[in-house]
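Consider the single chain below, provided in structure tokens and representing the form predicted alone.
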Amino acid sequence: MALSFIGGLHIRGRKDARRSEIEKMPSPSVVTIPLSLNSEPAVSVGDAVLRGQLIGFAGGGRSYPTHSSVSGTVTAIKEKTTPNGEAEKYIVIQSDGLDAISPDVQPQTKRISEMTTDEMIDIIFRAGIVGMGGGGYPTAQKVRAALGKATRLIINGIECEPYLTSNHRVMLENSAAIINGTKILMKVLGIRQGEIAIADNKLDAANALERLAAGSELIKIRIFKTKYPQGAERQIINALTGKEIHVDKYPHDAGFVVFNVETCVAVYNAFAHGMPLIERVITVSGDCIKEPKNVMVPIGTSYAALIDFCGGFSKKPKRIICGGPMMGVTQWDLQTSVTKTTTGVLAFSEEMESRYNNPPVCIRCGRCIRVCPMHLMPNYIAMFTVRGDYINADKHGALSCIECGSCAYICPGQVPLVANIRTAKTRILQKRKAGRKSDGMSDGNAVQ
């Protein structure tokens, strides 16, 4: 029977390019790489670059280093402003078109069974690996803290936004990749068994993952209901465990640690072949896309040149968006850069814009009550923040949402509610902070 939690909904999945097999994108002419946060450049302009070599120095908390995806020259390092508003520094690369390959990147000669924790750690964290289900927290960073408190290990294969199929595709065509991967991640967590969480429309990459584990104890694969946001982390454990996660702790605080496959992926290459994390596979897809593919790309691409890649647009776009369209983000401009976190790059024409014209309005149907995985009450979250009652909006679990967006999608009087939760969790925090500085009031109080 396959697992489930309460609450979601189901979403008309428009998997178009579940069928097309990655397809491998030659080099741009440019590509534009964006360091981590408080990280600096390990180059200089004018300098030459091989694929894989290192260009940006870690800088300390959620940075990780930077590499080149392709080989070139450096002909620019600048600072650009992210759709988030956010100004990030760039390396922008023109590529000599040959993919020279750095000669520091070497496969591991040392047996991973010879190897310290502390070492295995530092090559993924060498490596640049981020989560690359869209959360981009750094992957060492995070088997560090789940180290002695992670009893169960869980590869996210579920990838339940609609139109992406990425990660279906990598379990279809890369599941050696995904089953070693996972291997090397038990070793480096001290975890016996691991287990792949699959949601039950892809039953295709279940069995092909679950022949390559056939007779092993050490992996199982577990199958999920298609349904919305059970790809979340704190849903498939729930699902697996009916446990609940409160908001304030982290899954490994509950002996959980949960990683995309993808990432379960670059976490093999860097071992096996000494290959940072340099590039990714992203959906290409939507009514305004010719050909809607898989894609492995490399990191710095910009969205303009992957979109010309699959045969360009059909027709005139309404919308560029960065993700899934339940949690992605819009984007404004078509030369922001591919990064490590782009799950997706989908584009949408006027007619698939909502048809509503009337004032949004709460009809006190219950329907976003219903669907919320995380059990709250988003009509009166959002009520208390339009009224501009933050205190009543956090009593009532604003911080909890997950902001995957099944509460605006159900809601009959398109009530845009996700933003304005999301505008209360903003505020609450900016409380939450003044208020630490001015009496030391700790992250767990509640806004007063």
Contents of the next structure:
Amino acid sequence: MALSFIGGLHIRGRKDARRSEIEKMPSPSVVTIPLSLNSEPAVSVGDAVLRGQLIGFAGGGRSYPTHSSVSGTVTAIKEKTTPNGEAEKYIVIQSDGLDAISPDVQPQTKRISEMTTDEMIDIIFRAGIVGMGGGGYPTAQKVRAALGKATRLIINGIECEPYLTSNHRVMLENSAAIINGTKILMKVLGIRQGEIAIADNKLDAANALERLAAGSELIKIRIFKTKYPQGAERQIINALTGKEIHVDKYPHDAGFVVFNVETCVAVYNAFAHGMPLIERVITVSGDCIKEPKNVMVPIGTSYAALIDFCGGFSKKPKRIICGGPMMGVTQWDLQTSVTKTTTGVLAFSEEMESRYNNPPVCIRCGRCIRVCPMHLMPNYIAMFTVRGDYINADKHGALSCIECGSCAYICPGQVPLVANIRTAKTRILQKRKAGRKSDGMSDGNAVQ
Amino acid sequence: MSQIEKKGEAAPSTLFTVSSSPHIKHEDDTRTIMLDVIIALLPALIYAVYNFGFRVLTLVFLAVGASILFEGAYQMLMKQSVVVSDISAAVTGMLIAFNMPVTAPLWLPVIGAFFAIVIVKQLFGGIGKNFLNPALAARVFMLSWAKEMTTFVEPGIKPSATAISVITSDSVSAATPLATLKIGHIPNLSIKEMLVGDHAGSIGEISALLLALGGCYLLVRKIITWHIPVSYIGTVALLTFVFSKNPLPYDYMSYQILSGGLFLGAIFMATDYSTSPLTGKGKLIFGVGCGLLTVLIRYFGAYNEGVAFSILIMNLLVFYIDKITKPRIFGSSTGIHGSAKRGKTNSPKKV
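Shown: the form predicted alone; wanted: the form predicted in complex with the partner chain:
Zooming out: every chain and molecule, the one shown earlier first.
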């Protein structure tokens, strides 16, 4: 029987792009590549750069190096908002269309078996790899944190968000890289067995990987029930072992480390080809996209160019979403560029809006409680938030919310539960930071 | 740093809507849920018309119409947004009519609708906020007109569909099975007649079979869960079997659960969202409580009927039941956030 967890729900997949093979997008004329937080540019305006060349040094904290995804000339270094709305430095490169590869991109000269752990982590770090499932946590740091603590390695190919099919296609078309990437990560972490988690709506991918891993005791394929949000780290671990990881703790505290399948491929590319993370697979879909596709896109490509590559719009879109429909972030224009964590670009028309026009109201149906994968009572947290009672919102576990969107999706009263809980989380954290007494916590600015 | 241009690009011509995730919605909304409840009530309604004639439709029409009218009028008067399109008032109206005998005068459903919608529902904040089931509270209120509410007729007798009142001073109520059961006798009816609803009683309560059919529809459509109907009817069954007033406990139990408003109450009234607990565990406690009170009232109360009172009493406890059945938060040892004892791993499931 397929593995599963308590809570969650089945959402119609609408994975329109599941059968379309990954198409490689030619380099666009201009790429706008974001640098990571705290990084400094490694190039100046007017410099010629090559594909794979370092253009951003890593700073401190959670930053990582950035590389050019095209060859051409740096035309500007500017500040602009990321898909998540934070201001960030971007490097604009005019492509010369040649895609000439930098001489820095060289396969590793040393054999993996001769490398020290530090050397291996350094390769991952220098390739600028981050969690490509959307988390964006630098992989080298994740590996370092998990060293010696994690005893089980899980490669996440669940892809539970509707519409998204990029991981599915990567598993089908690049199975070997995933198996090899898994082996590399096992070696780095000193873990004897890797487990690849796949939902049972992607059994073809599971079979493809199974064939490659056949007979090997090193890699096991684990099949999970198709349910949202099975792809969340804690829900995978829970389904696999029954263990529950508190929201304040990390998977490695319980002996697990989880990587996305595409991160795994990026790790393989870094070791096998010396190629840093400069392109990724993105699902372009939604009811406004003429040809839903899975596209291998150079990082920094604008949504406008990407959507043009997919035949443009079939009708006027109302919302453009970076990521999946459940947890993605809406963008206000098409100038947003593809980052290392962009899993999908979706365009939805007006018709995707709810037809129910009454003001939101909780009718106490209890569906939000049944579907919450963190076993919260979202309706109560939202109610306390609307009242400005963040103390009770906190007591009811607002900070445990993973913002998967299941509650707001299922709510027949159309209550913006996730938006309310986010407000509560922000307020509670602000309050904790300020370390003030528990008065003055209410301000009633919540979304009604 | 000097190379960095400050942001300030020209505003693009077309802007898209920016909204909070999730960006898709399940197709069910309040209206579709209420519509499903109405669909589930239809078999029982059709059977009532077959049994008691078209006066049934007149009463249902008046109760539903008055409920919608009062709701809309109240919301307009209070300058709220008028949300009668969620058709929850129509469900309340239907249940009010289901809870009265076919002989009820035509003004009674209008009074019931006023009490249910204005007093019980809207004055406490409208849908989702009322703490008593509006239709049941109206039923109890309407019992003030004792004769009008308790003059039952035998099935097949079809009172006039349009006469304001069909009760005369010498009208005699047909005995409902519950009256017989109260004194420990088995009614002179077959189990089949009880199941199908071939006996005297309120409009919507007589056919246990068709009500159960509606209940199955609601279960399949996931509008209700099994917890309340099963625990409620189960508790009544268990108690009437163990404490049977008749030497034939199995028969006595069967007639008890098929009589009165138990099926209507357990499937359609006790499961009302606003006035029942939110979690499965809470719903079980609620159902058992309803069952216990129903049997107590049926055995020792002045009325033959126990369902309405017991559900209303349990309605009052919902907030407390919710409080004690809060689910344990994922990864934590209790329902209160942050109380996971850090570092301890004595619980096998908790990290």
